[in-house]
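First, one chain by itself in C-alpha cells, the form predicted alone.
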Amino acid sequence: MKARIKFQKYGALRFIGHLDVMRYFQKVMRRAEIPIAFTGGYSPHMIMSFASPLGIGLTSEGEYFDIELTEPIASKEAVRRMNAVGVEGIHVTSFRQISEEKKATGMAIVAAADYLVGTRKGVFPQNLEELVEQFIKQAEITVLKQTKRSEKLVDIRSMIYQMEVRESYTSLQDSGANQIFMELAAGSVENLKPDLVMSAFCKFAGLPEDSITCTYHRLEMYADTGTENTRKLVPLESLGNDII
C-alpha cells in the first residue's frame, strides 16, 4: 500500500534543505510509529520520495512526498500522531492512499505549481498589474539559464502557465498585500523556478537589481490529467484517497 503525506512549511524551518527534511520525516516515522516499508539488503532504508524539493528560504502549504505502507493506518490517526511528535514549523495536513503503479508517484507525475511573490526588501511598483500584463503578453521571454554543465539562454514563455497580482495573501508567508501570483511549469519534463520569472520580470519592469528582494510561497502543485493537446491540472491531494 502506497501514501501520500501532504505538509506545510513555514517559520524558521523554511531555511533548512532538502535533505534536512527527508531527515526529519525519518525521525517523524519512527516516532509516531508510522508502519513505513524500508528497501532489503545491507543498508535498508525507508521507502521515501518527494514531489519536487522545495528551495531554501520558501515557505509552502502544498508540499508532498509519497512512502510505502507494510500495513493499513487510518488518515486522520497517521496525520495527528506525525503532528504530536513533529515541531512548529512543519505541519502534517492529510494522508492518502494512492495508486500502486510506479508511474503515479508524486515525483513522476508533478506538472505545475502555484506561487505567490511578496517583497521583503521594497516594494512594487504602483503600476504593478499593468506591468504584470504587458510582461505575460509577450510573445518569448528570454532567459539565461544554468545547467549542471553550462548556461543557455531559454525562452521560458510556454513554461508560465498564469500569472497576474492579486491581493490576497496566506498567514504562512511574510509579507502581504500587493502580491504576484504565478502558476510555472514544475517537474522533470519541465521545471521553472519563480525567482528566474521575478528576475526577467525585474529585468522588463526597469527596476535595479538591488531593488527589491522578493519572498516566495508555494501554494500547491499539480499533476496533468489532461490529453495531449489539452491542460488539466489537479491537486497531487486529490489523486488519492482517505484511509478508514
The other form holds:
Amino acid sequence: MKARIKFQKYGALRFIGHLDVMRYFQKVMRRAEIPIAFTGGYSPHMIMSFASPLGIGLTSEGEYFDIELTEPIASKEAVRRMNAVGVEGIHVTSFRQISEEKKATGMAIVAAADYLVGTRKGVFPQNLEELVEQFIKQAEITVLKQTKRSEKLVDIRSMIYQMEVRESYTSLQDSGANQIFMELAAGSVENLKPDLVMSAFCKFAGLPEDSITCTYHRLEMYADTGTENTRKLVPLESLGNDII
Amino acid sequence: MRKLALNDEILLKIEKPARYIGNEVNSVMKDPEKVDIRFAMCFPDVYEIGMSHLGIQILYDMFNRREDVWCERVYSPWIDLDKIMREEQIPLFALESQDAVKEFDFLGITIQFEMCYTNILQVLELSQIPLHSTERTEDHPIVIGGGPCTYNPEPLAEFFDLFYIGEGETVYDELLDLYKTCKAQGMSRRKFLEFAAGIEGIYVPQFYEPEYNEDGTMKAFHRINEHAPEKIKKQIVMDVTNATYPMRPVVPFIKATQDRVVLEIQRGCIRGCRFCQAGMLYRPTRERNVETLKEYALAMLENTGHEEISLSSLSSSDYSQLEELVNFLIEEFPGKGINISLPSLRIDAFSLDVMGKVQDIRKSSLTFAPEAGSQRMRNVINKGLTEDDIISGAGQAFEGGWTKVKLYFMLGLPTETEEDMKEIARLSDRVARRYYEIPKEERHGKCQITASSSFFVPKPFTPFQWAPMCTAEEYVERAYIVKHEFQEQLNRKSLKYNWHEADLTVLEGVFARGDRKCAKVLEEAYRLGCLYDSWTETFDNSRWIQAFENTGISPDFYNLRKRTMDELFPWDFIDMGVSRKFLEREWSRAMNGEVTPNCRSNCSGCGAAQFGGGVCYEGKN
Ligand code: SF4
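To test you: the structure above is the form predicted alone. What is the structure of the form predicted in complex with the partner chain?
The complete assembly is shown below, putting the previous chain first.
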C-alpha cells in the first residue's frame, strides 16, 4: 500500500537541506510508529521517495513524498502522530493513499510547481504589474543557465506557465505584501527554478542586480494528467484518497 | 515564529546553516522570564562533533530537569561564520533562544582534548567575554570548565572562573543552588566564587598561585584565598544505574558524527593500561544494571527515531551482562532497520557470532588495538592482549568470512626500541599470514590489514606521567622505521600502514602536562590565528612555532625533560582517588616490564576503593 504525504516547510527549517529533510522524516516515521515498509538485505532502508527537492532558504506549503506501508493507517491518525513528534517548521498537512502503479510515485510524475516571490530586501517597482505583463508577453526569454560543467543559453519562456502579480499573502513567508506568482515547469524532464526567472525579469525590468533580494515560497506541486498536447495540471495531493 | 540570531544573508552564505538554528527534536525551550539561571553549555568544536558528545547531553538533560534552570547549547562557529561574526560584531549566541551568551549566568565549557584550547578562546572572544577571569565584571557570565582535560586545568587556569573536577552528576545542583542564593542576595561575583570554592570538586584557579623553581619546575602551589581548600577532590557517581541519563537526547538535523543512540553501559575500566588516562580517571569500574539499560535502549530509540544504537564504554567485553544485553538488542529489533554497533569489543567466539548477526561481514572490518608490536612493549604498557589472542581471534574471523582487519598501535612509548617498532610491521604480517593459511578455495580473495599508529602522549594521573616524549622529527623517524619494515614483509601487498600527525602530538604533550605558563603560548597562538587545531585543513604548525618563539616558552621543557620521581606536578593539588603511590609503583613495574593484573583478577590497591563501590567491592557484599 502506498501513501503520499504533503507537508509545509517554513521558519528556521528553511535552512535544512533536502538530504536532511529526508533524514528528518526517516526518524519521524520511527517516532510516530508509522507502519512503513523496508527494503530487504543487510541494511534495510525505508521505502520513501521525495518529489522535487526544495533549495535551502526556500519556504513551502506544497512539499511531498511517497512511502510504502505494510498495513493501513488512518490518514487523520497518521497526520496527528507525525505532527506530534515533529518540530516547528515542518508541518504535515495530508496523508493519502495513492495508486499502486509504479509510475505514479515520487519524482516521476511532477510536472509543475507554483511559487510566490516576495522581497526580503528592497521593494518591487511601482509598475510591477505592467512589467510582469510585458515580460511574459515576450516570445522568447533567454537566460544563461549554469550547470556544474558548462554554461548555455536556454529559452525559458515555454517553461513559464503563468506569471502575475498577486496581493495574496502567506503567513509562512516573511515578505512584503506585493508578490509575484509563477507557475513553472518542474520535474525530471523540464525543471525551471524561480530565481532564474527572477534574474531574467530583473534584467528585463532594468533593476540593478543588488537592488532587491527575493524570497521564494513554493505553493504547490502538480502532476500532468492531460494529453501530449494539452496540459492538465492537478495537485499531487489530489491523486490520493484519505484512508479512513 | 522563533527569531534567529543570524540574518538570511548570512545563513545563506555559510556552510551548513543548520549548525546555527537550533530547533532540533528534543531540544528544550523554556520561557526565559520563568527561570532563575540561564546556562550556556558549550562544546568548543564544530556542531557535528559537539552534538555527538554524550557528556553534554547528560548535563543538558540534568540541568533542564530543574524548573529554575534553562540550559542551552553553544558550539564553535566554523571558520566561515567566525569571520563574519568578527567583521559584523555579532555576539556568539546559544542555539535554543538564539540569545547572546554574554547575557547568560553561566558559560560551561566541556574540555575533551587539548587541541580544542584555541577554540575555547574563540568562544570567549566571540561571546564578547573577557578572556581572563580577572578582567570579568559582575555583568559577565561565570565561566566554568569540565571534562577530562580539567584533570590538569593549569594551562587554562586564567581563562576560567571555576573548574568542575570530576563526573558532572554530583555537585552541579549544589553549585546552581548556591548561585541562585547569591544572585537573589545580590552578592558579588567574588563572594560567589569564594562560596563555590567550598563545594567539593570545585576549583577556583584565581585563589591559588604556583611558585616555580629556577629551572622552571614547580616549587609550591599556594592558596591565596582562605576559602580555597588545599586539595580538590574529584567527583564520582557511585550509583550509575540511578544517575541521570538523557532519555530524550537532542536529534540534530544534519548528520552528526554520532548519529545514533548511545548507551553507556558502564563507567571505568578494569584493565589498567598504563598509558590510558580514562582508565585511571574513571576508577573504579561501575556497571549499569542491565534491565535499566534495556529500558533505556527502547525508550531512547523511540524518542529519537535513530536507526542505530551503540554501546559505549572503555571496554565493552568486560561488562558482565554483555551477552544478555546484546542478545536482547538483536532479538528486539529484527527487520526494523535498527543497526547495532559494538565498539571496543574483544574479538572472540562470542563477539564474532554477534558481529556476524549485526553487520555485513564482507564490508565490515575487525578492529584490534594491540597498541604495541612486541610482547615486551605490551608488558611495559600493561596491555593484556597477547599475540596469541590476536592471531587466533583474527584466524577465527578469517574463517568466518572477514577479510579486513584494522590494527591500532602507538609509537614513542616509554623504553621503546627499534626492535619494538619493527614488530608492528611483523605482527601485522603475521596476521596476514594467518589469513593465507586458509586454503585458497575457502578464501575470499586477498586480505586487507590496515595498521595505524598514533604517537604516545603521556597524561597526568597515569603511571606514565613521568615519561619523556620525543621531538616531532624523532616521531617521524620512528614512523619511517616502521614503514620500511612494512616494505620488507612477505605479505606487504596486503598490508597498509599510516601514522598520525607528529606536530600535533608535540602540542598535545605541552598542554597535557603544562603549567600556568603555557597560557601565554596559547593566547599568542590564538592571536596569530590558530583555531580548530585538530582539523587538518585549519591546523597551522608554523603559527604555533611562532607563538612559542614570541613568548619564549620551549615545548622541550614540557616534553623532553626527564621528570624526577618526586617532582611536584601542576595537577598534584587534585585528589583523584587513585594514589600517587600506586602510580609510582606502576611506573617502576613498567620499567621492569612487569604486568599488573586487572581489577577483577586481583586488586592492586590503587586507592579508588575509597569511593566505596564498583568493581572494588564486587562479590564482597
Ligand atoms: S582499588 Fe583495586 S579493584 Fe578498585 S579500582 Fe583500584 S585496583 Fe581496581
